[in-house]
Amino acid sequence: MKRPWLGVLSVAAPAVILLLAGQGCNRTMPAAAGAQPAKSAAWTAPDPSTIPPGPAGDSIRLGAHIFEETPKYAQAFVGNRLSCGDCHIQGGTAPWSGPMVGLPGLFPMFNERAKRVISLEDRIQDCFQRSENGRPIPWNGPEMIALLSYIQWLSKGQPAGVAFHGRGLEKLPDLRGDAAAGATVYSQQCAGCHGADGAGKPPILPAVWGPDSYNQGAGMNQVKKMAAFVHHNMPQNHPGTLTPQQAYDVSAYVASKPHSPFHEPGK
């Protein structure tokens, strides 16, 4: 199933507002009860008809394709079947879901993972090997060039330097996840989408265990991570009904299950 928005965007830019506003993807969910808006004060969504004729265009609209149906259209590099926009939700746009709004004007940074400074192309490399579960995409490649393209689109109108209303991941307090309880909280509100085998069903709706998944090195393989954005953003049709310690005790047994194994680029 595909969806809307994408067919038509490579050739006619007025499809983006459907994707912005948040309904013209399959990926779109209600908002939670009391959930802030999907932009700050400082930002509104780009005007479509900002996007220029011509190649670069071309590759913002490139870049709106491998975000959101990631193993066709950069499929010599992924390793599953997952996409960017299964965990950045709204074409990226979503708050609480990793937005992309911003995020040149934020790095370079420094990563506690990494443990050193990195350029947004190598969070994008990060997100390829871990949650795609692939390879590094060419720095000066197509690929690269089209997500940079995309991601600074999206932020037009969100000045340099300032975050996104909603960056990153909700905070929650620290808690004890209890995989056998959240077998329970699996069984009756995720397995209806993602499966009792956890499967999913890709494209449409994601794997979250077995070798279509994200691999153990993949921020969503850790439980704080992955409760924080089950809270605010699942279960798709009811978001934001999950108590924290049910988001906790879900991701916990979702952790319990098997992911592919990372294995770090050059060892």
Ligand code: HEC
Contents of the next structure:
Amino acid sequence: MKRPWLGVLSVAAPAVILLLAGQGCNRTMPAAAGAQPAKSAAWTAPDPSTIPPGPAGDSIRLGAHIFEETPKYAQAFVGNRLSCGDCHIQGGTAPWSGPMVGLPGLFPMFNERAKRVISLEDRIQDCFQRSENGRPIPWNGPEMIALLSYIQWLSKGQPAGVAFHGRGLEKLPDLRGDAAAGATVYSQQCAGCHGADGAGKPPILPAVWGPDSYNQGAGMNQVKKMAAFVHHNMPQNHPGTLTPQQAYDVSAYVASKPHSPFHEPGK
Ligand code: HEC
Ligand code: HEC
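So the form predicted alone is up there; where is the form predicted in complex with heme C (HEC)?
Next comes the full complex, and the chain you just saw is listed first.
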């Protein structure tokens, strides 16, 4: 079964093909079976035929390419082999995988980690420096503007100030992860795709530890956040089948493996 967002992208108008299949962008997904993420009854992804012609449309399309193939389209700012879309699933539209939909109407907002009010650009920078183990992208550069254009386009018709259904990550109870129990979950339910060595097979199967993965400063490196992501979205072929305890255990195991250090820029 195809994930809805990619299904839309691969069957509709020629603009769709251009959006993800054109210009050498050929990222595909292993088929997802079983539980699909909860969907908002009210929301459908914008039709790619609504991407305007000319420079505005070009920027949206570049943003989609950067989102799905970050190491290729934003090479200078990425230090690993992860793409935004490896964590923000279905092009940043799937609930409980940190969807992008509606974010332009929510930022600027207070950020717990930074202890200050930050802009959407700041938040994107954070994922470049931590999740992408990279460096800040220029605020006025074509890559940042393209990502903002894409996110704005995804958010068409979303009311400002209202969080999208499934914003952020699933809320799980606070549990303690047991890395030893997690090693068993990992070898039985994750290693087939992400590898016994955690290196995956980028760009199709992303790395969960090692030099090709996120660094120690990333949200995914926090056991609670990773457990919430994994519980709802993984294993990718049977999402929703782990108990919350198993999700914590496997996340504690992955967090115990090597990740690149995070260096605050300028420090
Ligand atoms: C390794 C996984 C990973 C990758 C890769 C990644 N992110 Fe994130 N991102 C996260 C996590 C985890 C969060 C925090 C979600 C939460 O705590 O609600 C997040 C949050 C965000 C947010 C804020 C969402 C909100 O609801 O406030 C934005 C914007 C964002 N990421 C953009 C990006 C962009 C753009 C890229 C690619 C350049 C990217 N991310 C790459 C994991 C990732
Ligand atoms: C069928 C293959 C498959 C299995 C099994 C699977 N994953 Fe994934 N995983 C993926 C793919 C593909 C992505 C990229 C997002 C997407 O396309 O759904 C991903 C993304 C991720 C990410 C975010 C990106 C990154 O590399 O940091 C994490 C973390 C993750 N998986 C953890 C797990 C854990 C833990 C398990 C076992 C419980 C698991 N996965 C099982 C295929 C799989």
